[in-house]
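Presented as structure tokens, the chain that follows is alone, the form predicted alone.
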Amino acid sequence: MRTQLFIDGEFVDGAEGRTIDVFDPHDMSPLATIAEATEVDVDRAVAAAKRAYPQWKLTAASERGRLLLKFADAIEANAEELALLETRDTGHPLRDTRGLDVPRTAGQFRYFGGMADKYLGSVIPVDRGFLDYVVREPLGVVGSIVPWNFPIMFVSWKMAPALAAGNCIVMKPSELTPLTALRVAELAAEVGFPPGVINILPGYGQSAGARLVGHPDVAKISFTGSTPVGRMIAGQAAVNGTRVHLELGGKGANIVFPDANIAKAVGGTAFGIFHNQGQACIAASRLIVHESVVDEFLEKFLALTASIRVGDPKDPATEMGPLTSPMHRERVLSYVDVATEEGGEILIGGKAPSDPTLADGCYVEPTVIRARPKSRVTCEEVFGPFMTVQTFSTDEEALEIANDVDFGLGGGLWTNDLSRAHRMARDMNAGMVWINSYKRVHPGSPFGGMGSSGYGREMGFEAMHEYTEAKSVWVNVDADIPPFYPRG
């Protein structure tokens, strides 16, 4: 296991010799002690990326794509190792890291490897006699700050389009879950990315993160994390005029209409809220169900919730593992107290599991709470296996409840009425809407939100726009331009 910083194509010690202890959230046993990046290390990495950029920018797009495709192959070749490492570092069940996280990571690099030489410019129909063509150029050095909830997957979400477009990258993974990012860096060196193109610096936000955001040689910051931190980053980046892409919090509305297929809605809702222990910005954290079917839905949903196998994430039979840190576990449990104080009814969960083998870990039972309208638990992001239930009687009321939060990331709805489905999708304040499903993602589909959920998009052609800028070139082919000043 690599435990040093990855700068300029090499693993090196941190300049100040500081370290970070990394723990397994299943039982809080130590996993590794890694180097901590500080401001000095950020300066070293940005300088390396700045040196590498001119050559990487001029590297043929097909060659950049070839390296990204090799990168995808290397991730797939080491999939089992990466899946187990991600499981131990984050608490994701092994069945999820094997079946979703690592395959999605490889798929992201493969998608943008294929896009590198297919991302086209345009020709603008301007005045006769002129040719105006627009090319997309990379930005330069990109700083990326990756959260702890899906660390390996988010590495690819930010790295793949940035590299495909011709940028160099300095990435700060979370100090809580840095291990797969360092392993990915090792694979990048083996694949043959030139020194300085990729730099990985685990560290803390207040030191390494702040320096990356404020560095004058960083052209863009891409941040995934909480809304308060994202707003702070936007303010810091504005000092240098640095571009910012923010993928922030969410409070996903999940609406079940009376004509929905209840069995499918129950299964899809459970995936939407309990996958990865609810630690997802797009989690289906607000169930909004029609009053005529709420009893039937909850009977089936609570039975399914009670059956979820909570346990050691390294066990392939485990369906829900621990939260990623003790601090976050306490935060999630604190919202149970908030819900009770606000008059909410705990329908299931709301506490740590009684299993003594899980007592040392960061576990919380899957929790469902019938909540009052406009309560804190229906408006604030809990980011755990914690779902609130509200009811509605009309489509207009459902839409009003769905849009009555500051967030606008993802939302879903379940209905067999085609007109209603498209109408609700149109009117929901969300960057992504799922109809008769929830939490589906694909490398080609843009991912991002509005309002307090941030701005900018991951994935798809939209992501290539995020990592390039347009240059317009005017050519006078045969236009006869009369003198503007006739005396000249």
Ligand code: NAD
Second form
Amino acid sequence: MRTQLFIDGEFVDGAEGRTIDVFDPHDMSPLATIAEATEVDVDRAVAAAKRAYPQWKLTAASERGRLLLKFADAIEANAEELALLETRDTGHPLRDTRGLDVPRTAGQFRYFGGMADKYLGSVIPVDRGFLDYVVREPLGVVGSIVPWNFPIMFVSWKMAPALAAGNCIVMKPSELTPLTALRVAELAAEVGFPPGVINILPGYGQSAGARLVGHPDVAKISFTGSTPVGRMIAGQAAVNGTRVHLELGGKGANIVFPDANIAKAVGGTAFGIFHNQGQACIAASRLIVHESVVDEFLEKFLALTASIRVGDPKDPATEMGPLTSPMHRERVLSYVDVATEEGGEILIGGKAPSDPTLADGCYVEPTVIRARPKSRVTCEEVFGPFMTVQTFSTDEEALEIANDVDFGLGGGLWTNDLSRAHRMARDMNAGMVWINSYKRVHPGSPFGGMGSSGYGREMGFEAMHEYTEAKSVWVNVDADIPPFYPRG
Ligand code: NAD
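The form predicted in complex with the named molecule is what I need now, so please give it after the form predicted alone.
Expanding to the full complex; the earlier chain stays at the top.
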């Protein structure tokens, strides 16, 4: 297991010799002690990325693409090892890291490997006699700061488009879950990325993260994390005029209309909220269900919830693992108290599982709460296996409830009425809307939010725009320009 920082193509100790202990959230047994990056290391990594940039920028786009495709192959070739490492570091069930996280990571690198030499500039029909062409140029050194909920996937979400576009990257994984990012760094070196193009520095936000944000040679910060930290980062980045892309929190509305296929809505909702223990920014954390079908829906949904196999994430049969840290577990459980104080009714869960073999881990049972409108639990992001239930009687009311939060990331709706589906999709405040499904992602489809969920988009052409800027080049082909200051 790699435990050092990855700077300038090499694994090195942190300059100050500090370390971070990493634990397995299944039982809190020690997993690794890794080097902690501090400000000095960030400076070294940014300097290395800055040195590598001029060459990398001029490397043929097809060559950048070839390396990204090789990277995808390397991830697939090591998929089983990466999936197990991610499971141990985060608590995601192995069936999910195997079936979703690692394949999606490889898929992201493959998509942008293909994109690298197909991302086009344009020619603008300007004045007669002139040719105006627009090229998309990389930005330089990109700093990326990511959270702990999908660590390996976020490596690829940030890295793949940034590298395809010709940027170099300095990435700070979460201090809680740094292990797969370091293993991916090792694969990057094997694949042949030039030194300095990719740098990976686990460290704390207040030190390594803050230095990355404030570094004058960082052209852009691409941040995924909580709304308060994201806003603070945007303020700090503004001091140097550094661009910022913010992927922040969410409070996904998931609306079930009376004409929906209830069985499918039940299955989709369970995936939407309980996948990854609800630790997803796009989680379907607010069920908004029509009053005429709420009983039928809940009967089926609670039966399904009760049957979810919670346990050791390394067991391939496990469907829900522990939360990623004890601190986070406490936070999620504290919302059960908030719900009760607010007059909410706990329909299922709301506590740690009784199984003694899980007693040392960060486990929380899948939890469903019938909540009062406009209560804290229906407005604040809990980020756990914690779903609130509200009912509505008209489409207008459903929309009002759905939009009555500051977040605007993902949202879903279940209906067989075509007009209603598109009307709701149009009117929901969300960067992504899923009709008769929930939480679909694809490397080609823009991903991001509005309002308190941030701005900017991951994935697809939108991501390439995020990591490039337009340069307009004017060529006088045969224009005869009369003198502006005619003399004589
Ligand atoms: P967090 O904001 O606490 O931390 C995110 C990252 O920022 C970590 O790497 C952390 O070390 C770093 N950081 C913390 N303080 C910093 C500072 N002062 N300067 C620079 N960096 C700093 O978030 P978290 O608890 O790790 O993750 C959970 C949050 O992430 C949730 O709110 C969730 O919704 C959000 N999230 C959003 C998306 C999205 O795409 N919109 C995806 C996943 C998670």
